[in-house]
Amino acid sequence: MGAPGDISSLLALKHLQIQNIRNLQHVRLVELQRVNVFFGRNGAGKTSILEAVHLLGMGRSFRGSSIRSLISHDAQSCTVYGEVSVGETTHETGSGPLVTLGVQRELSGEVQIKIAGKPARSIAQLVEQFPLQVISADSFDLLTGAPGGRRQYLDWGVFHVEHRFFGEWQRFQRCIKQRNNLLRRGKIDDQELSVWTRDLAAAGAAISEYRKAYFQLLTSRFKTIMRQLAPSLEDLDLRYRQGWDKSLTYAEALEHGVHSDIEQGYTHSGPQRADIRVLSDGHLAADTLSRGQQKLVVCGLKLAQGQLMAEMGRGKCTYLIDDLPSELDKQHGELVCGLLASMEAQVFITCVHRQDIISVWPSSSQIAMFHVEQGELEQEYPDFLKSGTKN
């Protein structure tokens, strides 16, 4: 471990440089804390900085908006590098070793990805890296949206903790596409499609085999979490459907729906279409509760995903919170800051006003803050924050 009271060795992310990001042209920033605070007004670039850091996990921007918008006016490409602590911490550095990664995006859509200065064979590898978890507006679809949102939040804590999941997933997607395809023809070669039936049923068996183990050790840390966050939804339960008929095996449900299946196209049961439920007193949340009560729950499955990968010795993953004074009250807003310390998470928050984070945050002393003005950033260092200690 590093030596007590050493903030370098709780951090995920050391250095990071950008260009070409929306009105980001070139910033530096190389004193990165365990809390980094990103303030000034609307349209300044402060979520920009987010999505910058979320490239470099994700090969990909959070806003889910098209590449053209994300890279600056007039340039050809975005790119972002940054030096990510990876591995056990060591006593002489305090940190863990450190990986240089780095993500090009081109106008044409092409993705060129470097970690230690070579060539990524996936964005999987990139993800491996450097685990990331935002909280936004757009986190709450999480619940009100589409069950794809609620796949990919369930996937990406089996990856994080489940080593044999992501080649059964990709055995999965390839077995899916060519049982498909085979099905979309007038005339069907049925030992062809015994064998893609065959080897999709092994596939899907064990991708919802690791998920319903992963998802048994998520209950109870949402729980605990919630009953921190919001007392009064005691009786807030997480439902898991596989989808398919839970009495029967994954075999059996594609053998009785082979007729359906040929019929209409395409596969119709399987992990594709699972889901999670959150439900409140036996309905979903999403019809029930406040649209404050949602935001905690949204955070509530944020903050267990990351708790149980570092209890799972899995390391700890990054936060991006976008504009937290507007989604959560002071209150709630402490609540959520107090448990995101406790797990020495590092996080980069963006808001309006320094004070809005200071006020909520329960140790200044973690804080390094960013005034964001145009596309300009200048590190300030308030009184207090020197001091350790606040007003």
Ligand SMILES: Nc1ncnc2c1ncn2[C@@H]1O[C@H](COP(=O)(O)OP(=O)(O)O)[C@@H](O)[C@H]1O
Contents of the next structure:
Amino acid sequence: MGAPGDISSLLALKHLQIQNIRNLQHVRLVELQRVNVFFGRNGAGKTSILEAVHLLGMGRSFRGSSIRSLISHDAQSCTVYGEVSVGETTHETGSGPLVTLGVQRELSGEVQIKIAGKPARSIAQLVEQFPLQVISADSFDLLTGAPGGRRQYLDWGVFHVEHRFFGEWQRFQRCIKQRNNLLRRGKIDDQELSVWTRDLAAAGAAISEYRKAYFQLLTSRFKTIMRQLAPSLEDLDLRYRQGWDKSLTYAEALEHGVHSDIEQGYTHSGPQRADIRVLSDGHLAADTLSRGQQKLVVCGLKLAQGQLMAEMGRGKCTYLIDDLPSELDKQHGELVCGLLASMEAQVFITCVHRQDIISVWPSSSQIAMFHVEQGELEQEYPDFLKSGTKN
Ligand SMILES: Nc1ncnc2c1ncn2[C@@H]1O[C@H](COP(=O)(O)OP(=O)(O)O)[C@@H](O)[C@H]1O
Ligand SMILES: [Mg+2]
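What about the form predicted in complex with this ligand, after the form predicted alone?
Full assembly next; the chain just shown is listed first.
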């Protein structure tokens, strides 16, 4: 754990302004800390705060809600503006250089993203500046949902640690779209098909290699974390499925499958079919583990990604944890919080009562507490935390 003097170096998001996100009309947060807790009754606006932070880092809702449901009922647009520290911390200033981020989304669907005051070219730029991880009720989908969510999870990590990945991923998307368009056409030009197949094979093999290399590193972090979080779950394992027969190269798999691809009008095999299987004692975690155990596994998966990113010198990601105490007993709540605290990542946590988090978070930490009520926030400084809060 860093000494109190180091704290500013650990912050990612320093200031946040929110306008017209759900029930938050105007909210300004200027005293963000490494650990930020938002507590209050149901419907107060806690999850909406996390939605605002997520909009700032990803340009969209974390619950997959439409932009219409994110914008306050009586408004035409919503805006978030924040300052994040990036790069190495200098001793002179005690923090890294600051970059301003701004995202505005309109009912009409228009999106405006500004980074350091200049329009951004893509959301990828935003994601790179302010990496986020979410743990919420929807995160169970990582175990119980469709493979797409697990690919997204994996690709988030590869994107942040392997800078060549995104270009190949874009190339792969372009090639598969073109190849499928061609396959859907009645009369197929063999030469055109072989050109797209060749390019697809190259891009597909490249992204698959990046994913595999990342997955190996991730698995070892995940297992170490799970030994701490849930030692009773002994035989936890992750398996990667690349999306085609593993005895073949991707080019060979495409060649073998070309007739069925033509017959059915789309590309059957490839990284677009990849998946991760999370196993407990050889059985799918989704089928055998209790809800609480599943939450621990989800936390383990997300913490492993943050840890790996930091280890690889790619900075720290900020964690948004909606309703942290739900499904976790006190002992496991303490273990999750202890790991988050030791990672020194910035966290935004929601819960109903302030005690829900105070009782499980390591006591030496600096925590900013915000009471949320009807879309308004008030910062609170409990007595025992005063020595740890910013003066
Ligand atoms: N588009 C919207 N405009 C205004 N209020 C909204 C909108 N969507 C949801 N709300 C309201 O925002 C409130 C806060 O929701 P939420 O942040 O999910 O609460 P909680 O504190 O329980 O996490 C709810 O009372 C909800 O009815
Ligand atoms: Mg909520």
